[in-house]
Partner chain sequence: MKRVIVALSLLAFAVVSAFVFTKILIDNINSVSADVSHLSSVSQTASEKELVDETRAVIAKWNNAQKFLKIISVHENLTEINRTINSLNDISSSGNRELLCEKCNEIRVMLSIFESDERISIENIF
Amino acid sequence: MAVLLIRAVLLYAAVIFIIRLMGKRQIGEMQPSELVITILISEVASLPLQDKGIPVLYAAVPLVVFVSFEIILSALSLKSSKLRTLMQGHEVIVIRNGKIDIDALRTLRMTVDDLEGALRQKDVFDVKQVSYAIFETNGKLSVLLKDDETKKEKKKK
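In the form predicted on its own, present the structure of this sequence as a single chain.
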């Protein structure tokens, strides 16, 4: 039992250290490659806890390889826009001048209801108020509202 406790503490410390090396992000802000690495790390770290016959070192080596690979890819994607687009994708404009781009929503596999829900979370209740709405590569919605004068002109009409 003491051996299992020591293994658990060692693996916990190693995983925390490795995740800190990757950078501070919440799950919802992770790029696909970061999410995959995080899942792989949890799987590899759990193996020595499940099977006492697997040395802890056998988990440590793949963990270091995964994190090294992620750090190298991150550094390369900073220098190469093509690699960055390949790894992270690109943003998608879903509203232009108050009009929803249905084709863009299909690309994202989203419904108009999903988009309206995301807009409500941004305190926007009328699509016509939106100049641009863009889904960023991290899955968050950025919204640029039309200026106040445009809103006033529409109210007068």
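I've shown you the form predicted on its own. Could you give me the structure of the form predicted together with its partner chain?
The following holds one chain only.
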């Protein structure tokens, strides 16, 4: 029991250190790879707690490898747009000037119903009102309405 307690303390310290090292991002803002790594870290860290026969190093080494690669690749992605595209993908424009780009939706494996559902969550109920709708690399939908565009042009003038 005491062994479990000490392991829990050690792993807690290790996980906190790793989370701090990875930096601040909310779950909704994470790239898919970051989210997967975060989930993997929690799964791997729990292994020595589930089975006393598994050494703590069996969790520590993979954790170090995951977080190190995540940080190094993130840093390299800042310097290289090709690597960034490889790791994170690229944004996909799904609506242009009120018209849905079906091919773009197909690449995202989404239907028009899915898109309309996502638009409704942004309080947009008419596709014709949309100037641009873009699915970002983190899966969020960004919408520019025709009205907003007009207002911005008037402000510039």
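The term rigid core refers to the most C-alpha atoms you can superpose between the two forms while keeping them within 1.5 Å. Numbering follows the first chain given and starts at 1. Bear in mind the structure is a predicted one, so any value in this text is a computation, not a measurement.
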Large Cα shift (2 Å or above) at Ser131 between these two forms, core-fitted: no
State yes or no: after fitting on the rigid core, is the Cα displacement of Val15 between these two forms at least 2 Å? yes
